[in-house]
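First, one chain by itself: the form predicted on its own, in structure tokens.
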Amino acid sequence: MRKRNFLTQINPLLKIIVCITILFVALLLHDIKAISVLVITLLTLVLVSVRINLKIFAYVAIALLIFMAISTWLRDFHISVISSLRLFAILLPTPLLASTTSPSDLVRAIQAARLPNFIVLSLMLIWRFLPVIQQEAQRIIEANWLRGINVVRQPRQWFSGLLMPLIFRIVAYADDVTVGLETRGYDPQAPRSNSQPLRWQLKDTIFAVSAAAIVIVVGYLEWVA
């Protein structure tokens, strides 16, 4: 079950528009401490509200070293200082986004947008099935062990060990997916209705105010300071 905490309750719209507006003054900040500000701020509420396999965080940590390396030798190593803390506030909206929303929130959250319908449709069912998809690639990994195979350290095996079988298994469950539309008579022209429609709370309007002032600090040490 997902943790219930101040983030999960904010409106998914709003925390979707604050996750793309980061993305947009992320790439534009060359100071180190204006991007340091923005990403202290989001490593917080990332190691505050979001479970972190450590194994995980060893991968980024490790990745991010390596980053930094080849940044250096590249470049210098105040320009990779910078490249790392921006990639860092790219990447940390994602999963903070992705574990405070729920995929039926996420899904009130677009149709409230107003797109298209056969997109709602399309960003629903791969959010839905990511996990199913990771989960059919943990089983034909343990079909290849039972074999004697570990294909996660053997490269050669990747393709026809475990991409070729998760194709065809994705394919499936398209297939699968279309039957029980088609005899559920999905019409994705239809009007939807909602019974949780979205609602602006006090929640909403302090996650605003703050996520708004994050970011007038931000711009203030990158332009005017």
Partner chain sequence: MKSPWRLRDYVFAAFMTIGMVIAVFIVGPFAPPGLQLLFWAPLGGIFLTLGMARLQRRGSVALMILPLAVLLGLISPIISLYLAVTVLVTELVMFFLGNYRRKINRLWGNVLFFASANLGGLLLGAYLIKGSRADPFVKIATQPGVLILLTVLAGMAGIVGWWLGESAVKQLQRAGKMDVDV
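Instead of the form predicted on its own shown above, give the structure for the form predicted together with the partner chain, please.
Nothing else is written out below except the one chain.
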């Protein structure tokens, strides 16, 4: 069961807007203090709101160290620190948004953004079935291991050993999902109803004001101070 923390209860559309704003700001920053403030804030939010697997944490730390080492070797340490911090600032909003927004909230946000129905349906299906198809790919790889073939290390086998079985599974899933939606009377052209429409709450105001304050502080450090 998803933990109900502060960020989980925030309007998902607002979270998407804040994430996009942070991405734009992160791309514009060059001052080490300004990027540090942004990264520390985001990192604190991620550590408080997201349950991080230690293995993933270790992978990220190693990848970042390698990135910094290569960057320092190619240029200098100062630029490598700025590049690493900027990379962090660009990457952190995504897990924060993904882990504090349920698929249904995301769909509600997309619907509220008045996107065409086919895009809403496609996003819903991608969000729901991407992990399932990933698991299928993993199962196919494991089935090949049982036959003594390591598909991952043999690109020649990718098409016949991995992709063809995966294509058959994907086509089968597509047909099953179509039948499932049709039997439930789903019509992509019909106007959608929503039992829980998005509403602006006090928490959203607090979140929006806090996000704006952080962006102002970061902007002050970058362009004024």
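Numbering follows the first chain given and starts at 1. By rigid core we mean the largest C-alpha set that fits within 1.5 Å across both forms. All values reported here derive from a predicted model rather than from experimental measurement.
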- Message: Does Arg114 shift between the two forms by 2 angstroms or more at the C-alpha, the core having been superposed?
- Response: no
